[in-house]
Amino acid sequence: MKRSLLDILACPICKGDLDLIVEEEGDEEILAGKLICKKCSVEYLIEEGIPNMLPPELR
């Protein structure tokens, strides 16, 4: 995931920012940390460079 993805998503649940931690970047894309919805808290996960952002129920 680029970090400048981070200006356009938003929690699917309630619209609202996200904080971003990093585990794990390369060159250009952070491979693994979380976006964390800072209004409702719930936290997605990034793995290989991919941002799962299904709502809980769903994943």
Contents of the next structure:
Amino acid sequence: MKRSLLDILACPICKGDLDLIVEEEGDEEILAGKLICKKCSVEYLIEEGIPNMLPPELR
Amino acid sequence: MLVYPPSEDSELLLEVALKEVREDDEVLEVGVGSGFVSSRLIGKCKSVIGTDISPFAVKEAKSKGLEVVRTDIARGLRKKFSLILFNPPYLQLEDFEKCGDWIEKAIDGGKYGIEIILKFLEQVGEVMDDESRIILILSSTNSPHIMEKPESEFLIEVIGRKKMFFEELFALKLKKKK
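Since the structure above is the form predicted alone, I would like to see how the form predicted together with its partner chain looks, so please show that one next.
Up next: the whole complex, starting with the chain shown before.
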């Protein structure tokens, strides 16, 4: 995902803002990492450049 | 086969989306699947994002150069999109047809084939503003059961149709009632 995508993502559960932790970044995008909700602390993984915003019960 | 292959419904959505899309549109395709429709909108609008609940679909759509998010409908997105596309799972599968794979998820619309469409209509308001347009594909097999809900909340216009052997497909354009 491009860094700019972060602006339009929010926690699907509480709509809170997300902190981005980058584990691997290519020239244009983040390849691996996680998004962590600042309010409810639920984690959403970024794998192969794709953020998984499914709430835990739907994963 | 892991991802729904582009079919008549995908082609109808592509055809109407190409007519509807404007240069300043910010497009969201819900259930982007293989990316067949959205990948052809790249360069014709300001931005395109696809969502899909299937891990295989988002991977395939991304390989076509699309920005994708794996999610259910539009959960976790907080943007208002000007154009929203959805070719939903609209079949009512019989029990013997179900095998629990990702293709089934791409076509199984539950009872009367409308359960996912109703869920979409309930949630889509969050990513719409007053001017947003939705293009939704429906089948004649759904239509007797579905129109009540959307007609109470949306202005509806039929902007495309495709007759097939056993059903007719419709492309509906929906806008919020003011």
